[in-house]
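Here's a solo chain for you in structure tokens, the form predicted alone.
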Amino acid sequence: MDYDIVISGGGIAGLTAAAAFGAQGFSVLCVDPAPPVTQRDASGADLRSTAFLQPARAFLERAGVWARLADHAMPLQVMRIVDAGGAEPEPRVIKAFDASEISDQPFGWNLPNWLLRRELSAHLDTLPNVDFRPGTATTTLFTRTAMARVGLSDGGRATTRLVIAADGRNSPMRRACGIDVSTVHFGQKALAFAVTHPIPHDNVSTEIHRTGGPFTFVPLPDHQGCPSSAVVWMEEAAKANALMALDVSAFEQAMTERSCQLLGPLKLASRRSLWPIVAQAAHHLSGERVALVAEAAHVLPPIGAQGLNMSLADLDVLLDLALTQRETLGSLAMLESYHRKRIADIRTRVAGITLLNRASMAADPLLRDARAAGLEALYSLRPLRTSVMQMGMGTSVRHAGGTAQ
């Protein structure tokens, strides 16, 4: 075999994968068609910010990385939900809530992409056994009970015993499978950029719902002296379209109106941009010889930090199986074991996100404050609150170090 492990992909799953199964001694090529894009002024950023949840950095510190990325991490201390489906776009309901209560660790610690993406490929030139090759495609699949052979767009071919398919929603490998996918589509876009404001956020992730979707903060480092956040924007196709076509000034007015000014006047600190909203799941987790994880298995809009630390979660079963199995990697077993561990969590994910995302859309004044009662009530009950913030975080009392009751 040319590799133990093939990693279709090199995205931040594809290139954590990388790094945790070349921390643990296998052999490992991750291709990726673009090079990945490590300056956050530079065209093609990706300018949205990843929140690491707790079991995330564990996995983070399993794979050998969290130390490169740990000095340039916000922590997330408190999750801030707010209503503002009122009459006016105003806040009519807050609720903040805090970590302390399930854990003496902060929920999670965000980075924006583009560092995660410098930072990743860095440590990846440090691992004698791990090969990338940005600027190469996977182009082909061949599998057998044994091996697998992809080709490259290179013209090389590389012959392994596991291809991770981290290859994106449209994942060439997955299609390569024959697997399918179920997609619900939300009529929704998304904008992304940065944001300066005079009031701190003070290590608070903010979502202010109103309609079209959530309006979210997500704290960074300050920029240029002043404190910034990073700004997920969700609307109705139709608007996030009109909204990408404004000017700077009439952008930043629409901005700071849909923040109910929580942080006083936005400014903008980036370039915009857009992307479509859907939700996605795959029908099945593996293929012969292939393991799918990331946006090959599962998509979800950008609600609760669910994506990429679902991807990680794959990545954390994935490598433990591996470790238990190496001289069956890749195996018929192995990878049905995988399908099994991951896909009801997967389910029931992306079932309840689709759930909230349609609640955060909500136009009628009747459904509106039906999504401000439920705010309320979840939490005024601790047992309930506590145990929607342990599962949104993917963990539990007991694993989370918790000083909770």
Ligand SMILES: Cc1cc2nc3c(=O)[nH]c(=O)nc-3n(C[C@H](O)[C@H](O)[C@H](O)COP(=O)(O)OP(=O)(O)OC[C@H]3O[C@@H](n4cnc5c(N)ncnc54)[C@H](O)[C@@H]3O)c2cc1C
Contents of the next structure:
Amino acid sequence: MDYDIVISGGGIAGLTAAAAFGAQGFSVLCVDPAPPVTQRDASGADLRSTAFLQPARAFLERAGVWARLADHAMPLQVMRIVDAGGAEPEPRVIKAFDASEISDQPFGWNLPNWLLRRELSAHLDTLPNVDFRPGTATTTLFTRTAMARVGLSDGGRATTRLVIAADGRNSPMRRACGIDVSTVHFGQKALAFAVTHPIPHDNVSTEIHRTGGPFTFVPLPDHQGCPSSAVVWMEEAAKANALMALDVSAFEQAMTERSCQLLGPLKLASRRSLWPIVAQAAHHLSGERVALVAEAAHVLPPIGAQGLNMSLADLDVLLDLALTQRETLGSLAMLESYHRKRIADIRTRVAGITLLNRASMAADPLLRDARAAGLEALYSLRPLRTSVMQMGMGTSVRHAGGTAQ
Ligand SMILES: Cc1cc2nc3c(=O)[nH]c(=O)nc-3n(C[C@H](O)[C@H](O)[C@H](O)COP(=O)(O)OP(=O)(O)OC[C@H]3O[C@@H](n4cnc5c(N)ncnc54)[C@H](O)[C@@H]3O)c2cc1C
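Beyond the form predicted alone, can we have the form predicted in complex with the ligand?
Okay, now the whole complex, with that chain kicking things off.
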């Protein structure tokens, strides 16, 4: 066998998987046709940021990469939800969820995606048992009960015991296994970019709901001496396209108004990028010798920082199984067990976030009023509030000792 594990996809999930399995002594090949873009202002840089919730940080520690990331991470102590669904774009309900209610640690830590790619790929260079080959794609999959053989775009082939499909929402490896997905199209897009603002964020992440979808600030370290945040702004697709086409000063005016001026007048501090929004779940999480993880398995609208956090939960479960079943790595029994351990959590979160997204899109004033009333009700009952925070964080599900969102 050439490798214990072949990982198809070197996005953040694939790179983290390579680090985590490599740290446990497995021999790993990780391939991706697109070399990681590791500079903020380079063309093609991923300008999104990822808020790693507590369990995800624990996994990054387990993967041996947290030490490289800690100095760049911005803690998220408070999650603030604002309803601005009245006649004018101004806050009418503001509720702050403080991590101290459920934990002695912040909810999570925010890191820019381009920086994650830089640090993760540099880390892989230090692992002798991990072969990371950017510029190479998986092209074919052939499986037998005892092994898989993966064809590569460089003309090579690799035999392995386990293929981890981390090759995104259109996963070629998932297709090669014939695994179907259910997809919900919301007709929405998200603009992702960074801003600076005169009012400090004080480590508060803020989600502002009006119509079309949420407008979310996530704290970043200062940029050129000014307080800075990552923004994800979701809108109905045509409006998002129009916003993307605005010149910088008109865009700054539009985003300042949409943000209800909560952090003062906003200045654009990066390029803008546009992401189509869907919710999607694979019907099964494994095929013969193949495990689906991350967006190959589930895609969510970016609400509540769930997407990549769920992906690391996939990897956590898969790694536990690989360690306890090292001799039978990639067997039918191991992969069925992976499917059973993850599928319920994935389905629940995809359904829950789909519902929250529909509530956030609401244009009808009555529905917007119902949303504001729902937020009031949820917030005013402490047990409900804390259990929602814990559920969002994923701690009540997997890590009883930790905590949060
Ligand atoms: C605007 C926005 C904001 C978000 N914010 C958050 C957040 O705060 N917290 C959070 O947890 N999640 C967040 N998410 C979700 C998160 O970004 C995604 O879950 C994550 O980036 C997906 O990672 P991935 O590695 O699965 O997919 P991708 O990043 O799509 O990586 C897949 C990789 O597979 C490669 N590939 C494709 N075909 C092949 C092939 N044949 N062979 C090999 N490789 C192949 C691609 O080149 C790509 O590099 C956000 C999403 C959006 C849209």
